[in-house]
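One chain comes next, on its own, written as C-alpha cells: the form predicted on its own.
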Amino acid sequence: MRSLLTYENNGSMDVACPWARLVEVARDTPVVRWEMGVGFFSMADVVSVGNHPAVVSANPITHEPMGMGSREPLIPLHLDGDVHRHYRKLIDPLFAPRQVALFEEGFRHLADELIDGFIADGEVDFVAGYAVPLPATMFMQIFGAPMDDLPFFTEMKDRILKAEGLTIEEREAEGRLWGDRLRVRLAEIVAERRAATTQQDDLISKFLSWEVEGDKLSDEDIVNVMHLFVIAGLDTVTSSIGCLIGWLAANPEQRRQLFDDPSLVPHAVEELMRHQSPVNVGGPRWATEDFEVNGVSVKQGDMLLLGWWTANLDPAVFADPLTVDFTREANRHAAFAAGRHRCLGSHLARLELRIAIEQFHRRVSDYSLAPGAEPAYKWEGVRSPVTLPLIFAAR
C-alpha cells in the first residue's frame, strides 16, 4: 500500500505477478486514508474523482505539481478548469487518431531494421533490442530533437522518475533540479528551430507555428509541454511494450491465438493494457472544498490518489477480472487515465503498441521465455520489466 500511495521503492511491486493482490485492494480497500489524504482504488470512485470539479492537479496552495521534474504545472497535465480546456482544445488535433495514423509506416520501417538487428540470433533481451529503442528512436524522430539528444533525455527522464532510497520530499527536490536540466537543453532547442530558415515536418515545427482559433503556444508553452513530452514519450510506451510482449511469452494459448489472427492484436491490446496496466497509479491530486465521492468524505487539502491499475480489476466493472480475455466487449478500461485528464497521447500509444506486436509476430513463428529465465520486474511509478529474455523461431 506504501507502494501504491507514497510510489516507496519497497520491493513490494518488483514481481512478474502482482494482480491476486491487486485484486483484493480493489475488493477488499476500494478506499485508504494515509497520513496525506485519500487514496480510492474502486473504478467507481476512480472515475468519479478524475471528473469531479473540486480536484486539481497540482497543489492548491503552492501551485506546483508532484512526480514529473517540473516546478510549474505542465500542459495541459496539471492544469484544470479553463486554463486545462484552452490547451486541450489546442493540442488534441495534433494526437487526434488521423494524425497519429499518419506515422504507421516509419514506425513500421523502424521496428522492422531492430528486428533485422537480432532475427538471426533465435534469442534476444527483448527490453533492450526491441521495447527501449523502438519507442525512443520513433519519439525522438516525431518528435524532432536531435537523435545526440536521445541519452541526455533518457538520463534525465530517469533521474526524475527513479530516484530510489528518497522520501517523497526529497525525491521532489532532486526532480526539479534534473527538470531544470532539461528545461535548459528544451529551450535551447526551441531557440535553435525558431532561428532557422526552413522547419522539419515534425511536433517542435508544429507546435512553433499551430495556431486553433487565433491561439497559439509561446516558447514558454513549447518548452513546458516537451518537458512533459520527454518524460511521457520516454518512459511509459517502453514499459507498455515489455508488459505485454512478457505477458504472451508467458501464455502461449493467448499468443497463438494472436498469431492465428492477426486482427485480433488491437483487441489485444486494450485487454492487455487493463491487465497490466504499466502505469498503475495516477499523479497527485488536491481536493479544493470539502465533498463526497460515493459517500466518502474529502476534506479540503487532501491529496488524493487514483488507484488506475487496481480500477482496471475491479471485479465490479470486469467479469473474471483475472482472466485475459481478447473478445472482452465494453472494454472501459483507465489504463490512459480516466476523466477530464486522459492522456493526451492515448492514440500515439496505442499506434506503437499494435505495431510494434505486429511487426515482431510477422517476423516469428513463435517465441517464449528463454528455458529457466525468469524476467526482473521493476516497480518505479511505472511498472516495466527490466530484461526479457526471449527464445524464437524466425519465419
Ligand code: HEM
Contents of the next structure:
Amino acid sequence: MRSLLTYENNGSMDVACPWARLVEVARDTPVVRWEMGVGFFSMADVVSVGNHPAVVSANPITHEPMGMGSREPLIPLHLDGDVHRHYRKLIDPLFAPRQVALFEEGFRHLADELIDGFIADGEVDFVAGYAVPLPATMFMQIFGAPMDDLPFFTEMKDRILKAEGLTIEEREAEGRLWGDRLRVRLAEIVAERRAATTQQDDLISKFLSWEVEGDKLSDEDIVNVMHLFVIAGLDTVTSSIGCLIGWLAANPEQRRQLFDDPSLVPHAVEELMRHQSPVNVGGPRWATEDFEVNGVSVKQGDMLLLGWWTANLDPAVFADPLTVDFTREANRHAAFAAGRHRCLGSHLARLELRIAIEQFHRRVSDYSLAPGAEPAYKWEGVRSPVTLPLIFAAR
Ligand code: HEM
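The form predicted together with this ligand is what I want next, because the block you gave corresponds to the form predicted on its own; please supply it.
Once more the chain from above appears, this time first in line as the rest of the complex follows.
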C-alpha cells in the first residue's frame, strides 16, 4: 500500500501485471489514511478531490511542489485558482483538436520513417525503435528546442522521474538536483530565443509572447512552463505507446480485431488507456482547510494522492473492469486525469497514440512478443515497458 500511496517503486508491486491488485484496492480500500495524508482510489473520490476548491497542487506552507524535479511551482500544474485558469486559457487553444490535427500528416510521415528503419529485420525492440523516438521527435518539433538537446532532456527527465529503490524523500531530493541541471539549459534556450532575430512558429515562441496582467512572462516563468512540458511531453506518450502495443502483442484476439477493422483503433486507444492507465497517480495535492469529501474527513495540511489507475478499474463505474472491450460504451475514464488539472495535451496524445498504432498496423500483417521475451516494466508514477522485443511479418 505504501508503494501505491507514495508512488515508490519498492518492489512490492507486480508492475508487469498489477491489475487484479488494483481492482481490489478500488473495491476494498478506496480511501487510505497514512502518515502524510490521505490516498483516494475510487473514481467518485478522485473526481471530487480533483475539483475541490480547497485542494491545491503545491504545498500551501512551503509553496513547493513535489515529483517533477522542481523547487518552484511549474506552470500550470502547480498553480491553482485564477492564475491557473489564466494560464489554461493561454495554453488550451494551442492544444485544441483543430490545432493538433495539423500535426497528423507530419506524425504519420515520422512513424513511417522509423518503421522503414526496422521493417526488413522482422524484429525490433519496439520501445527503442518506435515508442521513444516517435513522440519525442514530434514533441521537440512542436516545442521548438534544438533537436540536439533531445538526449540531454531525455536523460534529465528519466533521472527526475526515477523511483526504483528510492523512498519518496530520496526521490524528491535527487529529482531536484537533476531538475536544476535541466533548468540551466532551459534558461540558456530562453536567452538564445530572446536574442534571435527571426521569429519561429513553435511553443517556445508562444510562451515568450504571453502576457499576464499586462506584463510579459519573466525568464523564470518561461522556464517553469518549459520544465513541465519537457517532462509531460517526453515521457507520457512514449510510456502509453509501449503499454498499448505491449498489451496488444500479448493478446492476439484483440490484435486481430484491430487488423480486421481498423476503424476500431480510436476505441481501442480509449479502452486500453483506461485499462493500462500509464499515468497511474496524480502529483501530490494538499488540503488548505479541513473539509469532508464523500463522507471522508480531510484535515488542513494533509497531502492527498489521487489514483487514476485504480479509478479506471473501479467496479462501481466500469462493468467487468478487467475485461478489455473495444465496444465499451460511456468510457469516461481518468487516464488523462480529472478535475482542474486534467491533461491539456490529451488531444495531441490521442492523435499520437492512434497514428502510432495505425501506421504500425498498416506496415505489418501481424506481430507478437519475441519467443521467450518477458518485457520488464518500470513504474515511476508512470508505468512503461523498459524493452518490448517484438517479431513481426511485414506486409
Ligand atoms: C498519453 C499521454 C499523456 C497522458 C496519459 C497524460 C496524462 C496526464 C495526467 C494524468 C495529468 C494530470 C497530472 C496530475 O494530476 O498531477 C496531466 C496533466 C498535464 N499534461 Fe498530460 N498526459 C499525456 C500527454 C501530454 C502531452 C503530449 C502534453 C503536452 C505536450 C501534456 C501536457 C500536460 C500538462 C501541461 C498538464 C498539466 C495541466 C494542468 O495542470 O492544468 N500531456 N497529463
